[in-house]
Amino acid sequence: MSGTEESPTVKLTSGDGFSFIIDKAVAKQSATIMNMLDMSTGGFTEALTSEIRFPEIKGQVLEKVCQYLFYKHRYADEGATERVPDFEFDLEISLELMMAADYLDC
């Protein structure tokens, strides 16, 4: 890829080493993605590599937090015609999840 092709994914990587690769348009629900990927706002270096490290999220987070903007970019628009399902996750990490939630802004 040339220095003027954006990647259309970005790479998630957890503090114990998971990575996951997802298409920025998903990873981009959350507002703190977002900023850190938009050249505009400084031009941070995960902007420039398309990879962003979180050294404090576990992978087993940051694969919940994942499916979870999968699911927000998926019922973002739905109207009020159509049920959306409840967005399922395991007890054990829930404060570990809202962190990261409050974290990401998502």
Contents of the next structure:
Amino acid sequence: MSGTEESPTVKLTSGDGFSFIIDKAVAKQSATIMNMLDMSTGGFTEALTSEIRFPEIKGQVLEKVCQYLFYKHRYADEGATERVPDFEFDLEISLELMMAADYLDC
Amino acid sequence: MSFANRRPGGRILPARRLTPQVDPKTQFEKLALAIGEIYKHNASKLSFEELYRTAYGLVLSKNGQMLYDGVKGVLERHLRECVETGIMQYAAKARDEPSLTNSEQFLSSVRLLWSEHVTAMLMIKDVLMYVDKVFVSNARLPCVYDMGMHVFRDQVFQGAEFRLDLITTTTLLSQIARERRGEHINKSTMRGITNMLVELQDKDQTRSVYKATFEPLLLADTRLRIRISELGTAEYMQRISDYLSSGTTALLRETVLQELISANAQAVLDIENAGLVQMLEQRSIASLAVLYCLYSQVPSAVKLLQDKVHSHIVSLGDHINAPLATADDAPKPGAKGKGPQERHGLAERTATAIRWVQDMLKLYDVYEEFLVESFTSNLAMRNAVNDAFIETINRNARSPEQLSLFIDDSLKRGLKGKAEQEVEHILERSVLLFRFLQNKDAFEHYYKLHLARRPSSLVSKLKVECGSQFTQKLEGMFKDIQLSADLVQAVKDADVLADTSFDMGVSVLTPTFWPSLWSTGADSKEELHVATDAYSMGNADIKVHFGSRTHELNVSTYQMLILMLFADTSDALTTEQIQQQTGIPSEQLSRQLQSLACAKYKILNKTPKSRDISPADSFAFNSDFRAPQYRIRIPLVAATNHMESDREKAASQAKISQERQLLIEAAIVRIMKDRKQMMHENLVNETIVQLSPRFLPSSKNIKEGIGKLIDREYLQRSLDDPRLYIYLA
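Given the form predicted alone above, produce the structure of the same protein in the form predicted together with its partner chain.
First the chain shown before, then all remaining chains and molecules of the complex.
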């Protein structure tokens, strides 16, 4: 993807080669990703190519992260007016998911 | 990420690294290189994720401190290098030869380094966000961005070997001076540099470098230039505000005002032959307006102006007060002919009193004009002027009496042909002065004493000014007049006098409302509810035969009594004899005799033929009396309201203070009834507050009042605290 024109989506690639293309607005629920895509000071490679590689995160975990980003995007602004459903995930990946959350600040 | 629900079963898998472990030193080297690249604008070739992951790894492996210090070191080295290669050459030139070009080159080089540093720090801070998030907050260090700013301040700006701060501030000042001289300077560079100074925190962390170092220098510089008169245009102030921090403009303005106005305020007021006193005396409305416009911008100067105006009014007021003081102090003109001379002296004093009021009003008019025309009706100025009038008017102990006399005099004249509006106007002006009186109750006393005809409009004006309680008595006087008229009408309607040769009139005078008329009564309290005949107030119509002619004379009751004496005898009678036979009080008698013997109609012949009545003078019936009309009214020589003699004055004072004592006690009881318990000071203060619309009670009088109330068991001192009073219901 070329960096000359700002793309509305970003491609997130896991360490084991899985790619997820999601809306930037959704991806920016993670403070880390938001900084990576920041163009105001010139921008790093990621900002210019709209592509981020996460060599330390497995595809299985990154998929759950993406789901969570959508989940957060959907419900972050909801007040107590609407019932927010639980976010579900497998217990096996809970530790890795926690580390990814810390890393991505989301 | 939050864990709302976990699916049961399964095993938590251990986190496993996917990338090979690298030693911390190598990891840091990678970051240090990246920082260099960022400064070189090569960030687009760097992977944020890789750098972020590196910093993340270092923090997790407890190498946060190494990383933080390392970054700081990299920044320090980088900036020093930049200064040495990119700035020092210009700095040296700007310092040694501060020409326009050298100054601008230097300033723009500093500005460039600053803006690049800021941009780089924004990126570095993002890459190191995990350091801020985890390491910095635990280690209680400045966050990465602030650390970068401090490095800039300590290494570049205030670094010992460069001291760019000194060169920068002097260059800024010289640029400002250039602009003042009309040269063109690069404003955006100036703006950039001042922004940098604003953004950099001083070492004490409470204010910016701009506030700490540059601004004081700028203000001092400005002050100096005003002193040597190099500065003086508002245009300069306007231009300089384009590139200075916004707060500075106000401070500069203050400095300019301070230097131009405060420093000279006193001197300008005191200029000989052109100072404030001259402006006031020559009524230079315009000059005063300019003066006020300037001074009003500096509180200390406007205070000076107020004080000066105040003291000038007071000195003019003293001038007006002066004749009164001398009139009072003048020795009594000898003992020999006390009667006529004292009377003369009194008349003159009365005239002085009226002149006093007129002069005061004139003075007030002048200052009212200044207030409106020159001082923009400013409230503080008005207060200063009013205070001055209060002070000067109350310096004259007799002002309440004089004001009352003035109103009396104006009304007497007013009836002789002045339009109602004019009378109204005079009354309005009187109320103006009345407002300044502190002893309003003293005025009330004299007012009741002096005046027979009270236009109710004045009473209602006073009511507005002082409240209804104050005018109660005056209104009582009017009620009596009304009641009298009603009674006469009732008698006439009843027709009881139809078959007698008398006609009759009645006047109702309630003693408390008409104290002056009752002063002869021994103890007015005992007579309070007794209807008393007041001979001095009545009058009668009598027929008198003068040889062959007959006249009907309208005379007072006393005059009738005197004339009755001569109906039985044609001999002359001395003043003493007349008094013995009629029993008329002597102070009344001389007035009555004057009316009969010395006025227009001489019913009696007096020997010797002078105006004054002494006990040995003799009177005889004048049977040669001639007058064109049949019916003649013998007017009673007016008991002129004059300034009180000292004896009368003492009596007035005693009466006033007696009345005050009652008011004080009543106020204390009112307060204590409400509060039940009160400390001494509070009670005294509250009493003063309650009574101050009427007069200012002294704390001595209040203490006396409290003492009396304790004696009468209205109050009691607390047993625990003698300063606490308890109300006994």
